[in-house]
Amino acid sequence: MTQHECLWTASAPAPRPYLDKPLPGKTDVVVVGGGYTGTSAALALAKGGARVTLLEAQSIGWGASARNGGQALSCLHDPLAHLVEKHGRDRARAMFLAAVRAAETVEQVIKDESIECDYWRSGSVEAASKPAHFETFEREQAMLYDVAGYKVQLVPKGEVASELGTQAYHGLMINPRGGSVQPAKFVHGLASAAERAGAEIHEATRVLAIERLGLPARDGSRFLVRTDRGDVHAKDVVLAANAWVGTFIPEFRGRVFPVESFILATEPLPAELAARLIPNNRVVYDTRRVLAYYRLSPDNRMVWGGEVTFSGVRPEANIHSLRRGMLRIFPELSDFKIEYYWGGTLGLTLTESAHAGMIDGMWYSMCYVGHGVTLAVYLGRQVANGILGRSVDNPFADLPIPRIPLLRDRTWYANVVKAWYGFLDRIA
């Protein structure tokens, strides 16, 4: 029977809570949102000296972190000849090494903060879907180098099964950094860290309003954050609450919205079929508008999310939805069950590109298009150097975030660009 529970949560020890302490009065940093952006910043800003106080509304890792694939990925959602269209090749290139640092910046913390959580330094797949995905790989493969001086490897057609065991892809890309976490253990862990480095963690405290003061006040506090259970007076704010940035800041309302995506885990696979299926145990996902994610999880259980799935719909649909793209690909999955079933929420815009920099004082990371694994943790640490006075590497600072026209009950726009999407990918 299939549980409607996160196999990362239910296969991770019971995190210790973060309640019941009083909130302080003052502090030097508030940061907002309890997920990877938010422990990362608080983590840097607490070991650079500073008082941090992080107020998260729900539980540490709520929204995504704690619920996503698990893919620690060093690269971008837009291909590099897209960013070299929108941006330029100068900006490119930075956007892109930077997604690469954030790959390494995952590894070195988890190794200076001793963070058990399962990270394996896998490398990626990316999978065409189509003849014509393979011909984009061959200049992508082209650029990266041009441009960035970064090698990925190609596997034609003809030789998918020594990374795939399927035929039903068109040929790999192959990033040779990168991997995969528990994403549960992985931001517990940061949590922990950051508390060990003296960041005070509040749970269970929703942040209501944040307010500039006209004047600094004589402790240097600029602003008033108003939460569900009392005030905080800070000098900085890290506003990391993502998708639901909004809520609280109008500056970003019906800019930013939340788009829940689904995942399901089967039972433990039988070690040789998991090394058959995917022999190298990358992380996986393939090419289409509305992708696949995948990866064989620790104890071999194969983790397929993305697809047509959409929020508000009985579990049993999403299900279905999951199971046919898994089989579509894996059919000797199919006398396998299905034992987990979870969703997590991301944040995204118009323009599906990370964002981070400052808005009305206050400092903000968000919206990585799956890749916050790695970007938030970047991000997070970049936006900390800043407060600190130290220097910062943030390619995507002061890019534009488009409003979007009718947006108020956000659900119905995500699960219709995600019907017209899937309908392009299936005649394109």
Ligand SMILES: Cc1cc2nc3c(=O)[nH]c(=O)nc-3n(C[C@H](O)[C@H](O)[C@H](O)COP(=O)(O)OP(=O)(O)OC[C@H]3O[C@@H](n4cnc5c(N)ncnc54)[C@H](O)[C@@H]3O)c2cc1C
Second form
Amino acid sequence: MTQHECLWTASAPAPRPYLDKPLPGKTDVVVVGGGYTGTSAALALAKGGARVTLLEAQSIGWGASARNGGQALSCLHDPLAHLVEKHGRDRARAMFLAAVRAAETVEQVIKDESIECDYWRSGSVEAASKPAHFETFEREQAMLYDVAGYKVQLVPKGEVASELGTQAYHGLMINPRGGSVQPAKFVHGLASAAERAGAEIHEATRVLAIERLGLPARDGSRFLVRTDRGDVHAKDVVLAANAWVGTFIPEFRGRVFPVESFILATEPLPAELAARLIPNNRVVYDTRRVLAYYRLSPDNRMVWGGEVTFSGVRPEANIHSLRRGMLRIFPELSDFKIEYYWGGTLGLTLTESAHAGMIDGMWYSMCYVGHGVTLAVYLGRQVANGILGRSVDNPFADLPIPRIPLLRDRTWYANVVKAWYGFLDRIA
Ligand SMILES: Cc1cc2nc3c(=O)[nH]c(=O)nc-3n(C[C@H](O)[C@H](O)[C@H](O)COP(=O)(O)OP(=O)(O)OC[C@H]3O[C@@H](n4cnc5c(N)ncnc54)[C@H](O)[C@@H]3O)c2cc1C
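In place of the form predicted on its own, the structure of the form predicted in complex with the ligand is requested.
Once more the chain from above appears, this time first in line as the rest of the complex follows.
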């Protein structure tokens, strides 16, 4: 029986609710959003001695953070060659190495805070969907070493079976770093760590607007944060609301748009089959524009996401599309039931880059293009460093975010973009 329910939340212990406290009238830092960005920033701020108040409209992890594919990647969405073209060699190197440090940071924070989230240093596999994509891998491998001193391994078509039990790909690129997490356990572990360090967390608290005070108040407050449970004065604000940031920060309206991605999980597979399909238990994604990303869960389910799926359509239509994509790669899964199916929302901009910096005196970090498991944790921590007056590693600072013309109904926009990219994947 397929359940329209997220495997990760269904298979995690029931989280502690953060509903028991009145809002403080004032605080040092308000963090808006309780995903990886917000909980990581809150943890670092509280450890740095700041009085932190995290406000989450729904519940911890409700956004993308409890529902994603759990691929903790040590790279960026853009290949290094594209980054060099867009930003020049030095900034591209800094961006790439920040992503590597982001993966290391995730591993370290899980260890330091004893977060039980099934972390496994799996490394990742990028799978060439077309012959030309493997040639791109060869150039990328050389460039990664030349520009960043970073080593990846290539697997030619004839040897793919050592990594994936399928004939569908034209070669692979293996990134040995990074790993996989159980996303819901990870975000709840970060929230608990932040609370232990002294952060105050308030769920079911929606920020409606943020006003900058003309003159700082006598207690140093510079912002008035208006919520549906009352107002909070703060010296600093961290915007960690990702896809929804434009709903209360007018400057981001029409620039950050939400895109839904869907995932299914099969019933648990026999151990022998699971070990044949993904022998080294790595996380996997392919090279299409509308890519598929997949992995095994700790109990050997195939967890498959991506494909051309649409927001606002009947769930069954998206399940069919996901299942078709999965069976193209692993036909032997046709006999296995789909037991879970869910969607989640990512924030994207036209730049297809991460964005972190300052707007109108407030700090923000968002839009990690499918790499937020690591980048959100890292950049959330960098934002905290900035507030604490420490050195900051943020090569994504203040990249311009173009406005999208006529972006009012954001659902149709994301659907059209996906359909167009899906078409390009088929023809090019
Ligand atoms: C289906 C799916 C699969 C993905 N797979 C991967 C993957 O395998 N690897 C990877 O690296 N990345 C993946 N991602 C992306 C990754 O999950 C995100 O980049 C990351 O979770 C972003 O974290 P965040 O804290 O910035 O945002 P979110 O987790 O989205 O959190 C933002 C929070 O802000 C809250 N909020 C919004 N507005 C307000 C308001 N007004 N007041 C208070 N709170 C508010 C929301 O309720 C939400 O909980 C995936 C995303 C999805 C949707």
